[in-house]
Structures are given as C-alpha cells and as structure tokens.
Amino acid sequence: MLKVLKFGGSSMASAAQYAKVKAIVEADETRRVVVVSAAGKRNKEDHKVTDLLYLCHAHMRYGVSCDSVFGMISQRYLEIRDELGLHTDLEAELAKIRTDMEEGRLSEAALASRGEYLSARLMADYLGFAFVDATQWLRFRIDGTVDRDWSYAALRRLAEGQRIVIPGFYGAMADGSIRTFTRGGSDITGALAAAALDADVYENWTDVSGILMADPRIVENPESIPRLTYTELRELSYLGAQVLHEETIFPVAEKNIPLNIRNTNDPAHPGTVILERFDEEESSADERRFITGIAGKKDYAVVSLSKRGLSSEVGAIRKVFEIFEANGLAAEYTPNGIDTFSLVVSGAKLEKVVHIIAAELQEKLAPDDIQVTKDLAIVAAVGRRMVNRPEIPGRIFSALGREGINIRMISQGPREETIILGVDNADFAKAVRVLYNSFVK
C-alpha cells in the first residue's frame, strides 16, 4: 500500500500547520510520499509566499529594490524552521536566492519556484525523509507538455525504498531551466507523482473537508460530497466550483487511483473520494441525494439565428462557428430548435465583437433574424443518479418555478448527468439555493 499525500498552501503556512501534516504523515505508515505547496496566507491580510516572489521579479525587473519583500519572504520560512527546531542551512538558501536574483540567473519561473523548493526542504527535515527536487524527476518537453515516460521512469528510480517531500508546482525542462505550472500546479505535480508510483490513494490535503456541493459564498455551511467520479468533478470544476486544478484528474484517472480530498485542519473528516466510477452499491442516503453537486457561472450571453429551413441547410452549422472561432469566441453551450441555433459564450468577449459577428452572420447564412441576450448565468445540476431518473427535471423546473425563477434555456446531455439552466443574472445565488435546499436537505 502506497499513498502520495499533497498539502496546499494553507497547510504550510506557519509552524503550527506544519505539525498538522506532520501528525497526519506519521498516522499511516504507507505515507510515504509528500508534496509540498510555498507558504500560504495565514490570515486574511496576510500574503502568500509565491505572490511575493512574483512582486519580487516585478521589482528587479523595473529596477525597484525588492529588500523589504524579499525579507517578509525570508522570515517567514526562518520563523517556521526556528519554531519547530530544525537545522537546515536556510540562510545560505535565502543568500543564494537573492544573489541570483541580483545576477540575472533567475527566470520569473524559476523566481517562483522558490517557495515550493524551501517549503520542501524543510518538511523533509521535519518528517526525517530525503529531499527529492523536482527537477530531477518532472520534465517538460519543448512545448510545456510533460514527458511522463522519462518523468515517471526517474521518479520511481528516486523513490525507490525511501520517504521523499517533494516540492510542487515546477519541473525542469530538458536543459535544465526551471518550467512552472500554472497557479495551483501543486495539485498537478501530486498527481503525476502518484500516477508515476502507481499509488492505491491520491491524498490531496487543502483547508476544506472534501468537495462542497455549493458555493459556500451562496449557500450557508453546504454538505460534503462523499463519492464522486471524474467525470462528476469535470463538470463541477467546468462549470465554476472551486475544486481543483483541472489538469489534477488526468493522471490520476487514467489509472483509476482514487482521489481524496482531506482537510489538514480536521484530518478525522474522511472528505470526498474520487473514481472513475464506484461499482458498489449505493448507500441509502446516497440514494435518495440525486444530485451530487451544484455549480455555476454568471455573465453569459447567448447569440441566437433563426432562419426557416436551417436545420436542412448544409454547412450551416459549420459557418456559425467559423465566424466565432475567427472572432476569438469559444461556444459554451449550444441549445437549439429546429429553425434556431444559439451558442451561449462569454458576456465580456462578445461585447467587444458583437457588431462584426452578426454583420458576419448576415453575410454568410442571411438568417431571418438574430438576437442577442445578456446578463445570462449558467447553473448546472451535476449527478450520476440522475441517470434514467425522468422525474429529477421535473422537480428542477417546479422548484425554480414555485420560487418565480424564470429558466431562459435548458440544455441535458445524452449522459443524463446533467441538467444546465440558463437564468437572469439576477436570480443565480437564488436558483443555486432553491436547488440545494430541494435535493439536499
């Protein structure tokens, strides 16, 4: 049994946090392998350490002396390392730092990596396992893709019968500069290093207790998901929740290894596992909560063409999107009759090109009428019950409609897992409570 365990920001933020992981690494002997985020907020007016690098790189760039932030950087991690007692040699990491800053020898990436690099060094102190830095194990190809053959190849080469913390969020290109992920890349890296071992569980450890099944900005103290499949979490992510980094799932499912999201704060709350699919039966409550989860976005819009006979119009279809694609625009979603066809994309994106893209349409299919509708929110029902469940719509559309919800489009895959609703910008906080307060309590 091996675990590859991940830890956000929030859970390297001060010593104290550190003692959390470190209580929960040496709960479980198959904890073997621990990925590490840079140093976190530790309160609401605090700063995370991997923005402060950033405004480093900003400073010296413009030739601005960045002294007094690279100082809150250096105190932090000298606070933490002094409070739990340890010995690593951070002074000359700091001092090596910042005379490759002064020399130009440090790319923006590479600047930002820092953080990352010393929150690991210090963990593996801490936990006693070897330091593993992930430039020797997760490369980059040319084109920012990583070459998991070579990556997974050499990481399983270096973990070989040890304990290892490694740090997230970068890899090496094949020369040996330092490549980033996009923010959030620590889940990435936790991902790829599971993938790469093989391991029965996926731990990703954050400062929540699983997957919510609403925003808890809209609805007050939402449930956990218990179980949830990829595809579930696809969806979700898509469609606004604040989960995970999408590129997280790939490695991951594509060996099926199950994904748990745990909070560092209450290590006891099992949080939400994740799988492609759950072949066991469901539990009774389970059962009777056919929706997994609900999320959304505001700020749409929907482009509409009627014409009669268009559905028969070869090609039709086709120059529709060549005319946004050519504008920049990518089609959400895309609802339609059978004389009407409509993309819904993004409000702010459109405005700037609306004119040239129904002078387009004009032009190209000579429709005989288009609309444009703004100020639309997206809210999505999610859930793999919802399967051959004709009755879960109905309820939807009479729960929205006792509480005066207007529902401006609706659109259902053929999956049936889920249900997308277009309505007033005005009511979105509204539909995602009524939906939540119908399905879950």
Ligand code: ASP
Second form
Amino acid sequence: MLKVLKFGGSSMASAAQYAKVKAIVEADETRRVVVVSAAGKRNKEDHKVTDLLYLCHAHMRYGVSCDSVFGMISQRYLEIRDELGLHTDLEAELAKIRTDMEEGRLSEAALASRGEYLSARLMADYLGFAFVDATQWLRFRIDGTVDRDWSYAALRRLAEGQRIVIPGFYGAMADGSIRTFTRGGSDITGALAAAALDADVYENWTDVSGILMADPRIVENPESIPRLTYTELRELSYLGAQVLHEETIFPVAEKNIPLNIRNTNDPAHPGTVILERFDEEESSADERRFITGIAGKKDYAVVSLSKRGLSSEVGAIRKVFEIFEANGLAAEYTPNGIDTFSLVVSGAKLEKVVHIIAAELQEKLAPDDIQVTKDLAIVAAVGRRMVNRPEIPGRIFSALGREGINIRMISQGPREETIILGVDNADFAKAVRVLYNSFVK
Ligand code: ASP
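Here we have the form predicted on its own; I need the corresponding form predicted in complex with this ligand.
What follows is the entire complex, opening with the chain shown before.
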C-alpha cells in the first residue's frame, strides 16, 4: 500500500502548519511520498512566496533592487526553520539563489521554482524523509508536455525503498533547465508522482474539506461532496468550482487511482473521493442525493438567430459557427429550436465584436431576426444519479418556479448527468440557493 500526498501553499505557510502536516504523514505509515507547494498565505493580507519570487524577477528585469522582497521570502523560510528547531542550511541556499539571480543565471521559471524547492528541503528535514529534487525525475519535452515514460521510470528508481519529499510545480528540460507548470501546478506534480508509483491513493491536502456542493459565497456552509466522478468534476469545475489545477486529473484518472481531497486543518474529515466511476453506490443519505453539486457563472450572452427553414438549410449551422470562430468566440452551449439557433457565449467577449458578428450573420445567412440577450447566468445541476430519473427535471423546474425564478434556457445532453439552466443574472444566487435547499438539505 502506498499513498502519495500533496500539500498546498496554505498547508506549508507556517511552522504550525508544518506540524499539522507531520502529524498527518505520521498517522499512516503508507504515506511515504510527499509533494509540497511553496509557502502560501498565512492570512488574507499575507503574500504567497511564489508571487514574491515572480515579483523579484520583475524587479531584476527592470534593474530595480529586490532587496526588500527577497528579504521577505528569506524571512518566511528562516522563521519556519527556526520555529521548528531545524538545522537546514538555508542561509547557504538563499545566498546561492541571490547570487545566481543577481548574476542573471536564473530564468523566471528557475527563480519561481525556488519556493517549492525550499519548502521541500525544510519538510524533508522535518519529516526525516529523503529530498528528491523535481529536476531529477520530472522531464519536460521541448513542446512543454511531460515525458511521462522517462519521468515515471526515473521516479520509480529514486523512490525505491525510501520515504521522500518532492517539490511540486517544476521539472527540467533535457538540457537541465528548469520549467514550471502554470500556476497551481503542484497538483499536477502530485498526480504524476502518484501515477508513476502506482499509488493506491493520491491525497491532495488543502484548506477545504473536499469539493463543496455549492459556492460558499452563495450558500452558507455548503456540505462537501463525499464521492465524485471525474466527469462530474469536469462539469463542476468548468463552471467555476475551483479546487484543483485543471490538468491534475489526467495522470491519476488514466490509472484509475482515487484522488482524495482533504483538509490539513481538519484531518478527521474524509473529504471528497474522486474516481472514474463507482461500482456500487453507498446507501448513506447524502450518497442517495440526486444532485452531486451545483455550479454556475454569471455574465453570459445569447445570440439567437431565426430564419424560416433554417433547420433544413444544409450548412447553415456551420456558417454560424465559422463566423463566431473567426471572431474568437467559443459557443459554450447551443440550445436550439426549429428554425432558431442560439449560441451562449461570454458576455464580455461578445460585447467587443457584437456588431461585426451581427453584420456577418446578416450577410451570410440573411436571417429573419437576430436577437442578443445579455446578462444571462448559467446554473448547472450535476449528478450521476440523475440518469434515468424521469422525475428530476420536473422537480428542479418546479422548485425554481415556486420561487418565481424564470428559466430562460434549458439544456440537457443525452448523458443526463448535467442539467444546464439559463436564468437572469439577477436571479443567479437565488437559483443556486433554491436548488441547494431543495435537493441537498
Ligand atoms: N506555488 C505555485 C503557485 O503558487 C504552485 C502551487 O502552489 O501549486 O502557483
């Protein structure tokens, strides 16, 4: 049995957080591989070390001294070390980073990666695990993708028979130069490590108890989702539920390794388990709920085109898509009816090109009418248990209807796992709350 754990920035933010990490790792001897982020924020006003490193690089580029910013970074790590009573020679590490930086030897990526590097050095010492640098195993190809075969084989060799700590977020090109993932990328490092080592579970430790059923800024104290499929996760995160880096799931999903999102500040909470599919559903009350989660976003716009005979006009829909594509607009949803075709697009993006699009549609399709509806919000009810449940859509619509919420658009694909509703921006928060209260509470 092997567990790979990844701890995010807030779990690495202070000595007190390090102590929680240690207790979590030591509570289970199968927790043998630990991936860490750079130190994150200790409170709302605080700064993430990674942000400070990027800031340092910008200072250097414009020839401005970054003494004070670098001082803040150094202080963060020295403080953690001293409070934990460790003896890691951070002074030497920091001095080297400083001279490399001043002498122009550190690319932006190389400098940004030092947050994770320092976190991992400290955590390895604190846990008494071996430090394995990401440059030793995580290999990027020239096109920026990860060379999985090479990387997996290298990590397997390095991890053999030991407990290790690995810095997240970066790796190296074949020539040894450092490259990072996009922001939040330590999640991907953790997933790659779990896949490389065929872990039994990938535990992603953060500061929330899993993926919440609804946005906590809209619903007070929403419950977390106990079990979630990758498809449901994609649906929810596409519409704004944010917990993991988008690319995290691919390496673990491929190997069907369960991804467990946990809370460092509440380790007793089981969090959310994400898996390709669940062979048998649990029978606890919350597992029997039809809706797994609710997500949504405001500020969409709908462009609707009507023309008698549109549905039977060969190639018409292609022309519509081509016009939108040429203007850089992706159609998020395309609800349609006989002789009307609508595209739901980002309101802000449409705003810039709306006149061009209207003119082009007029010219190429000669529609009877073009309508633009602004200020539309999309609300999605996502749930694998909605499949083959004829009563669900009716219950959703009547719950919203009872509260006087007008549904302006409905879209459900044949997979039946997601019901998408369009409502006025003004009704958005209320619609989310009504769905949550009718189906979850
Ligand atoms: N430290 C990096 C960031 O802030 C990567 C991560 O934490 O996942 O984006």
